[in-house]
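Below you'll find only one chain, the form predicted alone, shown as C-alpha cells.
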Amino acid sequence: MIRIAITGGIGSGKTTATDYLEQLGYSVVDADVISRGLTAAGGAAIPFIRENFGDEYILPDGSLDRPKMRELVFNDPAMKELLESGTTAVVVNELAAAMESCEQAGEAVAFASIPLLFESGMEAAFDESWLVTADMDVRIRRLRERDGLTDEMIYKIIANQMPEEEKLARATRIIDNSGSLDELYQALDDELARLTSEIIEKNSCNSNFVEI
C-alpha cells in the first residue's frame, strides 16, 4: 500500500483537499479528528489537561475549552509544548493503527491528514508527503471568513507553525490552493493519475518477473 501524508498550514485548504479525496473513495485518516476525540467529553487527554492546566480549561460538558486553550498555547510556547506532550504520542499510535487497518483491507493507496507532519518527524512513515499551500493573503482571508479569528490571533498561530519555506523544501509534492476549487481538484486529479500510472507500472513489472 502507498501511504501518503497530507499537510498544510492553517488556512491552506488542507481539509478541502482531503474532503475531495474522500469523495473519490480514498481513505483519509485525520490526525485532527483523533486529537479532537482525545479532548472531547470523556476523552483520554481530559484528565491530563485538568491536572496540568486546571478546571478552567474544561467546559461544563467535560470537553476542552478550545478557544481558551488556543489563546494560552499560542501566547506561551512552554504551555504549547506541555499540551502536545500529553496528546502527540496517543495521536501517533492511533493514526498508525488506522493506516495499518487500511493496508489489511487491501487498499492500494491511503492518506493521512497530519497538520504537524514535519514538526513531529512523522514523514518518515510515509511514501510521499503532499503539502497543500496557498498565498499568505489568501490564507488570512479564509481564516477571517471561516473562523472569525482576529488578525492578531491569525498571525500568532502562523508564527507558531513551521515556516512555509521549510515545508516546501521537505514535501515531496506541492499542491497549490491559491486559486479556485476546480484548480485544486485538478491538481489532486493530476497527482492521483500519476499514482495510478506508477501502480500499474509496478504491477506490470512484478507480473513479468520470472524466478530462476
Ligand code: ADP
Given for the second form:
Amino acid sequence: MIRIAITGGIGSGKTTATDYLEQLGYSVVDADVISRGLTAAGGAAIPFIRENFGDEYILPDGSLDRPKMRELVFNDPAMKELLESGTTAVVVNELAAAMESCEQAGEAVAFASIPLLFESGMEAAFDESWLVTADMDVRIRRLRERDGLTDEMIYKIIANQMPEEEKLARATRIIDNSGSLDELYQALDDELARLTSEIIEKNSCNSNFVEI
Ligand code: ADP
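Form predicted together with adenosine-5'-diphosphate (ADP), following the form predicted alone:
The next block holds the full complex; its first chain is the one shown before.
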C-alpha cells in the first residue's frame, strides 16, 4: 500500500482536499480527529493534562477546555511543548494502527491528514507528503470567512506554525490551492493519475517474474 500524508498550514485547504479524496472513495485517517478524541471526556490525554496543567484546563464534562489551552500555548512555547509531549506519541500510535487497517483491507493507497506532519517528524512513516498551499492573502481571506477570526489572530496562528518555505522544501508534492475549487480538484486528479500509473507500472514489472 502507498501511504500518503497530506499537510498544510491553517486555511490552506487540507480539509477541502481530503473531503474530495474521501468522496472519490479513498480512506483518509485524520490526525486532528484522533487528537480531539484524546482530549474529549474520558480521552487518553485528560489525566496528563490534569496532572501537568491543572484542573482549571478541564471542563465540568471532563473534556479539555480548548480555548483556554489555546490561549496558554500561543503565548508560552514551553507549555506548547509540554502539551505536545503528552499527546504526540498516542496520536502516532493510533494513526499507524488506522493505516494498518487500510492495508489489511487491501487498499492500494491510503491518506493521512496531518497538520503537524513535519513538526512531529511523522513524515518518515509515509511514501509521499503532499503539501496543500495557497497564497497568504488567499488563506487569510478564507480564514476570515470560515472562522470569523480577526486578522491579528490569524497572523498570530500562522506565525506560530512552521514557515511555509520550509514546508515547501520538505514536501514531496505541492498542491497549489490559490485558485478555484475545480483547479484544486484537477491538481488532485493529476496526482492520483500519476499514482495509478506508478502502481500499474510496478505491478507489470513484478509480473515479469511470474512464471506462466
Ligand atoms: P484547512 O483544513 O487547511 O484549514 P479548509 O479546507 O478548511 O482549510 O479551507 C479553508 C476555507 O477555505 C474553508 O472555508 C474552505 O471551504 C475554503 N476553501 C478552500 N479551498 C478553496 C478554494 N479553492 N476556493 C474557495 N474556497 C476554498
